[in-house]
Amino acid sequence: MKHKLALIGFGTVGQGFVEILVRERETLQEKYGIDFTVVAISDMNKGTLSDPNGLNLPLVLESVKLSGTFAQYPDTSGLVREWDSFETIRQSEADTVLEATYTNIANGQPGLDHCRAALEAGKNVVTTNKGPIALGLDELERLARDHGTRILYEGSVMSGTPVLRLAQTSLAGDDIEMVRGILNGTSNYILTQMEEGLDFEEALAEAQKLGYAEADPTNDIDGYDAQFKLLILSQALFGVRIQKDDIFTLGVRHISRDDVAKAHRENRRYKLIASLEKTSSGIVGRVAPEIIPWSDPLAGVFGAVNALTYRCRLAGDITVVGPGAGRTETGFALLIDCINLCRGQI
């Protein structure tokens, strides 16, 4: 089966996905019978490449490595360079559009409009972009139904760690009463380093040096990244859309090294916990630091790692631990959805 793809956004995530395709193409064909062909890539900084016969992915990666753009990619008879992202979505011969632009937590743009355009054009959408899913999932799923397409977004919560698909398939038949977890690796890394004796500013600087935190770390250290992921989980797990302002949100910037040391002496530790709970009045969301005992499964999650515990009526507590970010990991999240899309699965 040949399945044609268009990538919108070619930063870390898009490049990670393409690197996986280059490395694993033969395995994917042999194991799953799927030939993923990238027919278009559009990036606001690097340019656009579209060829109905498929792009030479090693040459795409080489061009970006040499110049930071697609300028070094060789011209061919069918190659188009002039399209913007929306023309690429509508006019390329892709079956599925992979939306991998930056996350905008204010209004989800431009990712939200990219997803709308793809679905309206009769093309599937796979995305790791939290913005469109957190703010527009109900509309996007309605568009998908209306146009006979699908939208998949496994990587929007914990990257390549399949927490959404676990709940939707392996926990089918059970009732999830609560989810709670560590959904921001940057904050978790900072708290881990503070246990090693660093103060908050030192730990933040180390996280920025390693690329875990942005130059403006507000979304991570003030809890907004985790808040957005709760918006997605509420819709994906409970079918309930809640507003971000309804989620009590407090980050970690007020925690001192002395606070962390005191908790450690009491056999407890600080973690930024994001949770959703079913109550008689609806779904209640919360993001805030908690001091949890060492016996809590989440207490053993260190560094830039994420974890999520499902509290199930029948199965009890189930905890999944894995990477919540990373070039290869998030690229793999796109691959998970592409494979399951071709299989006709969730």
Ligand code: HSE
Given for the second form:
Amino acid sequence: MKHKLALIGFGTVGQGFVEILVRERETLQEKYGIDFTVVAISDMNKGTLSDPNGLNLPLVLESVKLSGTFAQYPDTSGLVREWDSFETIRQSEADTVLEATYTNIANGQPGLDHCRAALEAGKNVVTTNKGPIALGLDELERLARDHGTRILYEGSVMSGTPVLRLAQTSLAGDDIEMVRGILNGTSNYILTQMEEGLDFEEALAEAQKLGYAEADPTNDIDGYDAQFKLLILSQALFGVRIQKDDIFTLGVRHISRDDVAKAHRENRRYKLIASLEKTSSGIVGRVAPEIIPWSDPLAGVFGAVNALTYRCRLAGDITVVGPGAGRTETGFALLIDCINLCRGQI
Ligand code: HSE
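Would you mind generating the form predicted in complex with ligand HSE now that we have the form predicted on its own?
Up next: the whole complex, starting with the chain shown before.
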């Protein structure tokens, strides 16, 4: 089965996905019978490439490596370079649009309009972009239903660690009463590095260099990235849309190396804890640093790693620990959704 893809946004995540496809394409064909062909890529800084016969992905990666743009990609007879992101979404022959532009926590744009345009054009959407999902999931799901398409977003929380699908499929029949975890890799990396002796600014600079931080790192260090992930979890797990202003949100910005060292001397550790709890008055969300004992499972989660504990009525506490950011890890999240989409599963 041939499945045609268009990528909107070709930063770390898009490139990570394409690198995986280059390596795994034959295996995916053998294992799942799916031949993923990328027919278009559009990026606001690099340009657009669209070819109905499929792009030569190693050459796309080579061009970006050489110049940071698509300028070095060779011209072929069917190649279009002039389209903007919306023309690419509407006019390319893709079955599915992969939306991987940056997260905008103010209004979800341009990702939100990209998702709307794709669904309205009868194309499925797979995204790792938190903005459109946190702010517009109910509308996007309605659009998908109206147009006979689907929207999948596994990588928007904990990248390729499949926490959403776990709750939606594997825990079917159970009730999740509370979710509590470490959902921002950058903050956790900073706290871990401060325990090793770095100061806050040095640790943040390292997190940025390693590609964990958002385009605007204030979203990480002030807790908004984790807040957005709670907005997504609330909708995905409880079917309840909560407002961002209703989530008490405090980041790690004000924590110093001395604070971290003091907690360490008391066998405790700072962690940025994000939680959602089902209460009689609705879903209550909170993001804030907590000083937790070393015996807490979340205290043993270091670096950019994320973790999430589901408190389930029947199964008890289930904790998943895994990557929450990174080029290959987040690129892989797009692949999970693409395969499940082709298999007709969530
Ligand atoms: N900036 C995010 C983090 C990336 O540090 O966790 C993944 O959402």
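Positions refer to the first chain, counted from 1. Note that the structure is a prediction, hence the values are computed from the model and not measured. Here the rigid core means the biggest group of C-alpha atoms that line up within 1.5 Å when the two forms are laid on top of each other.
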Large Cα shift (2 Å or above) at A236 between these two forms, core-fitted: no
H264 C-alpha shift between these two forms of 2 Å or more, rigid core reference: yes
